[in-house]
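This document starts with one chain, in the form predicted on its own, laid out as structure tokens.
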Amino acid sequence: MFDVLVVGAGPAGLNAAMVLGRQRREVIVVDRGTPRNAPAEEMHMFLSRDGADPARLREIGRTELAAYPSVTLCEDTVTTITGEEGTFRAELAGGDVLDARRVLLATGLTDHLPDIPGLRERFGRTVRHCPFCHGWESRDQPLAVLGGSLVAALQARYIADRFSEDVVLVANGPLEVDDAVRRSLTDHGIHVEERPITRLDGDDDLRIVFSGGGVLGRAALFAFPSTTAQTDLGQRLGAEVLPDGCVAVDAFGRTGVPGVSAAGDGARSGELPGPAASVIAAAGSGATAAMWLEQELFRIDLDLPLPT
């Protein structure tokens, strides 16, 4: 019997694994492989880590995990998780059976780009999808933001605010907001593009091709994709799965299931509008959510009174 099962070794998972490796609790991480940011060459906004190899930093986690011989990871795929709060029980796709007192998710989200030939080849690199973790670098040079909603309109007003001042929002299609917003794009200076995309092309000058012929050359495209979680894992233990795919979790990173917490990008308070994924918030999350999970389980097997 484990004491906790992780499922996900993303920089949530790991990390929480390595705060209840610390604690000595016997830890199981399970990881299919299929991180959300494997496109991405860069990763940002982590101190002491500005523009590290996403891969390496998974890499580095799960060589550090070695020294603490409680934490075992496994690569396979958690298929079901039946059971309750003390007696959970894990079925895997390549055949084992785990039994662990606690569950804590880790899986993530998946991300669902517009089907535009060219553009998911270029994802993560020319074609970016947060101006947070990827803005900087695309400062002063010509940029466009994909979409014909009001939300890519107001994502336009924020590039160009911050990091451009030569920004083209493609709308692929008509650009459905009314005219007091199409009043503010141009009085910023944000060309609307209303043309269909016909495909993407280049490398490091990315060319967006247009039905009827016409090219227009940027440095980087702001893509922003919907999301859904990687797994369902979370909605079948019953836990309450935001409309982005996210797990609601409180402060402590619990579920509303009891035993079941969850932490990283796909976990999320329901009292934020969507997710504000990052590497280094999703390490923290599963930081917190394991400390509070060490508590809850010492408690538990305590024999002496509680302090009110």
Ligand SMILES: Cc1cc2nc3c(=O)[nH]c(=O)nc-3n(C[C@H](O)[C@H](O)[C@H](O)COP(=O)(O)OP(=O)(O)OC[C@H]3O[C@@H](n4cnc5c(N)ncnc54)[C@H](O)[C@@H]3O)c2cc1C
The other form holds:
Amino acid sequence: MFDVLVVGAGPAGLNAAMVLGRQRREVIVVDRGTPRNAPAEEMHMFLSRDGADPARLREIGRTELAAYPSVTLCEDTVTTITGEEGTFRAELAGGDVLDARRVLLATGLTDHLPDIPGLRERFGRTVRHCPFCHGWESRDQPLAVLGGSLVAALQARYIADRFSEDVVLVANGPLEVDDAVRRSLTDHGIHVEERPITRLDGDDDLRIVFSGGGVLGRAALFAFPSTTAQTDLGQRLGAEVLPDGCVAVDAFGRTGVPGVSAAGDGARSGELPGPAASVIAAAGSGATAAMWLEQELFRIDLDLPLPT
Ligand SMILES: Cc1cc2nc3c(=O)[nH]c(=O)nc-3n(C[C@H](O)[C@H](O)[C@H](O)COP(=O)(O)OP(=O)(O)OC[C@H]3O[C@@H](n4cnc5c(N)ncnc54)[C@H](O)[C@@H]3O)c2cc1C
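So the form predicted on its own is up there; where is the form predicted together with this ligand?
Whole complex next, starting from this chain.
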């Protein structure tokens, strides 16, 4: 019987495992190798690691965990978790069965990219997902923002305000905003392009090819994909799931299901409009959830009052 089953070995799961391993808890971390930022070669917004390869961060994390003998790393997929606080049972795709007193879900999010030929291959490089992560690297260059919704129009205003005087909103069809919003784009120097996109071309020189043959050269395209949870394990355990697929957690990282915590991109407070999706926030929330799990386990074992 493990003390804690951690599902997911991104920054949230790895950091949680380190916190628990350092308290000599028996921890198993199961990961299927699909971290959200796999397409990215650089990560930013992480003090001391600005510009580092995100795969290298995970590799260092795994190496550091090897120093804690009570932590086991396992490459597999958790398909089902049943049971209750104290006696959870997880089934893995590879056939193994694991028993654990507590479950910590650190399973992250999946990005859903628009179905435009050539976009997926460029995601994480010239197709960007977030101005916090990669706006700085795109500064003062010709940029495009993808989408025909009000949200896309607001994002174009943001990119134009923070990063570049040369921003085109490529709506890939009709831009569905009212006249006031459309005027605010043109008043701020944002050109609107409504021709459907046929494909993306180019390497570092991104080329957006439109139906009819026109081409727009840009340094980067901000695509802002929608996201959903990587797994529905939380939902199947009975946890509250927010409209964006994240599992609702309290300040301790606890879901409403006794014994089940969650951390990282796929977990957030219902009071926030969305996840603070970043590597450092994920690692921090993994640490927080693990510290409170540890408090709970030790108080139960020693028959002491639980933290409230
Ligand atoms: C292209 C791109 C670039 C990014 N750049 C930055 C950046 O520069 N800076 C920044 O701060 N953030 C960046 N991010 C966001 C960053 O990737 C996430 O915030 C971070 O990875 C979240 O960590 P996590 O541990 O919550 O989830 P993840 O890193 O996604 O890890 C979740 C893990 O859980 C595993 N898993 C899921 N379900 C199961 C299951 N059933 N069984 C076993 N394992 C499972 C997955 O395989 C995965 O390894 C970027 C995101 C993208 C898409």
